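Heads up, the chain below is alone and in the form predicted on its own; it's given as structure tokens.
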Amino acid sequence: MNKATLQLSPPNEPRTFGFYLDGAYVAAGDRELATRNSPGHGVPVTKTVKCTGDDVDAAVASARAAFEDRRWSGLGGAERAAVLLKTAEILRERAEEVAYWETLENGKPISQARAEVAGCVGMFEYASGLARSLHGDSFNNLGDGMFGIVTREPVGVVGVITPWNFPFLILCERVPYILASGNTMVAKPSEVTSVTTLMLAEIMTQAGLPDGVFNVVTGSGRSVGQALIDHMDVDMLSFTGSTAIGRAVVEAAGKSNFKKLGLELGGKNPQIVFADADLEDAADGVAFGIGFNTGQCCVSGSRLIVERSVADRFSQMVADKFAKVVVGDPLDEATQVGAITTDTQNDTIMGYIAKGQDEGARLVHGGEQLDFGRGQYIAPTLFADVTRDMAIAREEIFGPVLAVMPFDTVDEAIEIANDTEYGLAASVWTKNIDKALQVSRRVRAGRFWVNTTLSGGPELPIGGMKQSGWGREAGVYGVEEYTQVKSVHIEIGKRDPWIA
């Protein structure tokens, strides 16, 4: 399948799934299917299996014995690297059906969803050379009669509990580290968006990863999910999602084994505006901020922190940017905003507008939902006269919903954007680079852009403060946040006896 021959429509037919298990599918069998919509086009596309907790005990013991045999830790970097390049040699020649699958049944322009799988094919290539390069350190400095060593060695079997907003990227956010430190794993993709998840376990078995080390067991959360959770096997487990739902996977880890975590949860980041800033720039990178993915995303710049100066001004630029996105079907190339991903969220976004309205903010654009005759969306929502008490400049909204707060000064800019539960991400628009070191030393957040928004790659780590998670993943700090730490202490010569 590829762009030239590829028709961008729906399937006729749901295309079904099995799960996935020492390296082949499972079919369903007699267990349940779980039929998903395209939120883009109202059509069953495809059906995936709701996994019991026994195939997950299956699946955690698959990894845990291709982990305790050594078929893949045992390996040294450089045959670990070479699968993950061979993945992304694979990933790079299926990307176009990776994508289509993707925007399928997460709502995504088909554009957005062709660009994160290239990012991907990046995040397996860099992750090889960390396969390679992963070491610990020496101190001999211990006296004539002991050496040390610092070993980094896998966590063991990994757990990774990914979302629907962005099923594959963040999935390959993760992936490729845990594998390159010699990890096993367990994946657990969101009940509605599964698929890209079961085709990169495929894609990796193509590329010679050895069968049981990269497991996938599909359904929902509460049962799937939190079986994984509770495991007592799981050594690790990466779970992204809210922070309410995070908060309830660090009670139920210390609960079981103490199992270590990585988490990345909500955000309600700021995009800082100062009157010396490109105002063009900014708009339309303020207007990308909340746009992208229809501002389903955990580091969408959902508050608009401008100073009070230009903010009439710079409030209506971004309504003029927002009044030129193209919404509409997600298979459309010319789409920059798609579908609303669920039901739920859908009904979310649009109580977050009333409430909004509700508590005296100023409608400035959208705020309805739009009928194209099939699918669910929202245009893009911007919010003036806002106050920091009101939902829509506290809680996580997680739609393209931006809320417009003045300020005066750089401290009250500093103050209002870490008045929140939050450290996800943060933005500052200026031309001034004293203000943009002290913004973005002062700003509490894991990412921090200057004159950008939501670009990175590969060799920088994500995560975040406070309220928004523990942990990093990509870069070197994504491969050493899947390893243990191990000291060794090596005696020399002969022992001076305890018993004479």
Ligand code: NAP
Contents of the next structure:
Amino acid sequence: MNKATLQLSPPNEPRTFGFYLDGAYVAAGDRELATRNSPGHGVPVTKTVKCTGDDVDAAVASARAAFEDRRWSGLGGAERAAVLLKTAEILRERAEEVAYWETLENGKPISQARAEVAGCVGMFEYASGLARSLHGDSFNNLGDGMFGIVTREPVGVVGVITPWNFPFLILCERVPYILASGNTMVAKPSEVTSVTTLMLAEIMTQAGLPDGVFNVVTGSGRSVGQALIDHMDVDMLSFTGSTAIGRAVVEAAGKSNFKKLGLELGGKNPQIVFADADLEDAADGVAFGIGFNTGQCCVSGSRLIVERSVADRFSQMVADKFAKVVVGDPLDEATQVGAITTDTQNDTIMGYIAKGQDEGARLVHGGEQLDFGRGQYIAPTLFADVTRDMAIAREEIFGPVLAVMPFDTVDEAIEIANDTEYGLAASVWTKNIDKALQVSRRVRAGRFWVNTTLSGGPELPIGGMKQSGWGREAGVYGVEEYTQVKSVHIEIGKRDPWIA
Ligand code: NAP
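Hand over the structure of the form predicted in complex with the named molecule; the form predicted on its own is what we had up.
What follows is the whole complex; the chain from before opens it.
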């Protein structure tokens, strides 16, 4: 689809997708279909297959066969790199199509979806280099009779379960890194946002990925996701989603085959603003940090911890920014904040807004649903006078709701920032380098931003501390995460005999 000819409106009728097995789509046959309504328009846009337990078994068997016969892991890194680079090239050509369907299913603005797909192209390009440079270690210091080497091997069959907030971006923060070392995989996207995952599998086949290396099963988490996390033949599982389901994944791994796990879970991320910051810049960054993707980001900056001397002025500056944000139809190029992705999430966010008011927080901006005649939208919302015990200060809302808490000293700012079970991301805004470093060292978070927020890219790792997860994605770490290490001792010459 070409950008110039793209009709920025939902399709007249929903498009039906099969699931993806052994390098091709499998039609639904007599299986049930799930219909997805665009959250921005309230009309049906896609239909996907509700896969069965047998389908999950077939997908895992396909990935297993592809792993065991070494059709992918047995290739040289350069050959795998060539497929990843070709994927990047095709993705660049089909970017508009992927962005369109991502917007329809998720409700995010089309401009944002386009930027995300462009970022995904970079993930494939970067990981292609890692496919060639991945290496182990050697020990030439074990004496004349011994040589030691450490090799990195792919883990095997990797299951990937992704959430609905960044269906394509989160997928692409994992897939090229998983495939770089020679693993094979089965992906299970959220049932409400499945089609761009299917499109990636199709694009990778087009790019020359051997059949069976990348399979996709669609359907609900409760059935298809559960079957994948329970599966005895999945060697590793990468789960991105809520902390609650993350716990279920850990239990399932313990009860099945102790599969290796990567977990990226929830966050309640602090934005710490000192009085000496560039306040204009910080206000824009804080508004972006909670408004972007309607606050439905694991790394959304949902707690504003601001120095008391500027707290009221700064809160008003952020509220003024909120008032200017363009909320509306995700397919409109001017839109900055789109629709809330699911009905359940819409209810959850509105529930927290009501709770914030009940608990005595002061509503400074927003707090209401916006009626555009179709779809579901919530205005960026700011609460002042929030105390640390309130639900809106402690629980992940996953919506455009900012809770403001003042502080007086650097130590107090750090203490409030760390007063959460999560440890995913944090930002600090100050022109004082000593303060920035102190805070960045002492706040427990896997990602940290100084005088910016939500920056990212393929080079730097992603992941959380505390109950925000285990392991890292992206960067060199992202490839290493999906390998296992083997140590090899090699005797040089004759062994010292054990029996004389
Ligand atoms: P979720 O309910 O945990 O779902 C995440 C994925 O798990 C979906 O594919 C879901 O499938 C599947 N799932 C649900 N129940 C399952 C089960 N019993 N067994 C296996 N899989 C199951 O989370 P969400 O509501 O989609 O996403 C929001 C959460 O994800 C937030 O807490 C957010 O912080 C977190 N998140 C974290 C990161 C990160 O990188 N740290 C990134 C994005 C989101 P269905 O949707 O089809 O049911």
